[in-house]
Amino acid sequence: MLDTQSCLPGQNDPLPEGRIVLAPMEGVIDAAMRRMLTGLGGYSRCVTEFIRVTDVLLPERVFLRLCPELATGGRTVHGVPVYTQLLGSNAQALALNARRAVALGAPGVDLNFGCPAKTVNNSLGGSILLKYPSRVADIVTAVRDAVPSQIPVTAKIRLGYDNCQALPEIVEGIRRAGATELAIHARTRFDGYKPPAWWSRVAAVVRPGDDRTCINGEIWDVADSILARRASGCRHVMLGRGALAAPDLARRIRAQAAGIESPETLSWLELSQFVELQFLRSDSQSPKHVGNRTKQWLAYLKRSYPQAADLFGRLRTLHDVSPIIAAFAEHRRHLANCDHPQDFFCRADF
């Protein structure tokens, strides 16, 4: 379902090329997923899953666990910067932990004011802070002052907590506090992830010539990216669930913006083997949660690839490594018997 206010004349015309940011998504967009998606191309930068900050300086191992790219200059193996995201409400603790992230090699720090999860909000983190615009601004100020001026400090918000009346005050406070860039998910916390995303409501806070604001929410294909940018006035986009449903979406958006022929869409056979590689890299080491991240990704992939439903069904009740690997093999045999395609599993660069 689209934001109907966004359907403007010329909506299919090319737009100037902008940044494409891979959104943070807890529990699924981890280092292995960032590696795979940035290997497919199109992304300007990534953001980690949030690091929850209370009132203490966290040990280095916490940062390295959620952002192992810190050991390689804060970039994926494909050279895409990875900003470290912090979540919390204690401005001074966030500032201390931002300084530690930068000392460890983070090329940028992102602040989470958008997470709608009840457990997070009940701890005064994420989108509940949008009820207190001055507190949001104070947090951004503290973090901006804590890290070197050349290190970007970005923020991710929603339209508001239960309405968007305070959006101008929230955005102006974040900008005055010195944020380098702002991503706006075009729904309130109350909206959750229910369509539509109200892209046009972001336009009220996007200035002419704005080069610092990303639009986020309900961008599932190239056409959505055009509509979202036109309706919001944003030049840049942030992809989350859309990136999981269509892993090559960023490079197709990039091709459209550049006015060149779009690359061929990934086949399900190729992608299914990336799913197996992702499982082996990030989802096979936790005895309590084996397969959970992979199943979550498959749930999104079903939107673009109906064949993902078969693999999801094979994995749905499995919780041990060996049966899951066997299920992948059986799914591959099923695909090979259907159309005998080329095997892409050797592409270890992803």
Ligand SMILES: Cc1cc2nc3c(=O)[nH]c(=O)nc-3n(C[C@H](O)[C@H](O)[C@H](O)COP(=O)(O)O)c2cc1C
Given for the second form:
Amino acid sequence: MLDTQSCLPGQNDPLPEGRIVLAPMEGVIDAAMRRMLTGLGGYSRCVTEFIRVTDVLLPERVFLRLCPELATGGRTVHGVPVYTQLLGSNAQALALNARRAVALGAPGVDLNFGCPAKTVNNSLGGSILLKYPSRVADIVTAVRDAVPSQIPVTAKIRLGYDNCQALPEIVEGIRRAGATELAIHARTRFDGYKPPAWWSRVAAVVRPGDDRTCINGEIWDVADSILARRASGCRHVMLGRGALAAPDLARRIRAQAAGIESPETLSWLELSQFVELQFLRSDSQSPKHVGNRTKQWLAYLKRSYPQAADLFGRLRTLHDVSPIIAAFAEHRRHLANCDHPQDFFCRADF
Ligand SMILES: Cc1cc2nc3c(=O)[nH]c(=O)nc-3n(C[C@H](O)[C@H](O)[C@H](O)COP(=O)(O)O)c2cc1C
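Write the structure block of the form predicted together with the named molecule for the protein whose form predicted on its own appears above.
All chains and molecules follow, beginning with the one already shown.
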């Protein structure tokens, strides 16, 4: 049960339009996914998967591999900016790498203070830094100072490591260090990804009129986006797994916020073609992990589209390109037999 059930949105009660940010998701949201999702509309910004920084300046190819959009002005083909996400604990090394990302064309730099992975935390990266608010602030200061003032530096945190006590100190430090925007995943590291997300706990650090804080966690539909903003006091939302489960969620949130009729929900027939396109553009290109991103995406799609289970079942045990392509074709035949009269089409513009 969410902690915000008491404030259900009224029908004629659109909240002011804010930014909608596509959350970074390691292993799922790569350039092909960013292209697809921003093509469906609604997003103000995306973030790359994280670039792990130890104590060296990384070669340019690392940035270009994780953010191929750097070659096209740091934007997806649909014009949405892609910030480069850095993860690490060495402030000077992070600053140097941030400068390199910007020199390569990154329109912004995002700092990861939320990753719960043990391997990352053991080397003092991600959410473990939330135990040390002054180190978080020092990192933001170093990165802010290293890149031109017009380049946004954003940070992403959780409520804390194992409790929320340090949240005000962490947030105050990040703001004083000059971060342009802060996304708060409304759970501690201890909470992991377990529902609920404690949106109302974010309200303690959001002042009236705040335009620099973004609420994140458990936003699966338009109603959640309203509840999350209202409970947290944030104007902006960041969508993670909800964007995977419902790829047109951002444009539906936008429509609601603008008080206009929501575009029709994507049909599974359309969406299954996007999934195939995503496989061809992304997963079929990485020999070691063929199909992994597609399978992860399908696992989330099952939440909104029961038909995704059929495709997921066909792909689950496959690890090579040709059988996967054949499985997509079988699924298409299965859909045709299930009374879907439309022709298959390929949306190359996505
Ligand atoms: C598979 C996966 C990978 C993620 N990778 C990152 C990451 O690289 N950087 C980061 O800051 N957060 C990462 N996150 C956290 C999400 O950005 C987001 O904060 C979290 O999923 C909560 O939002 P949601 O409930 O809308 O999914 C990841 C989450 C998932 C599920």
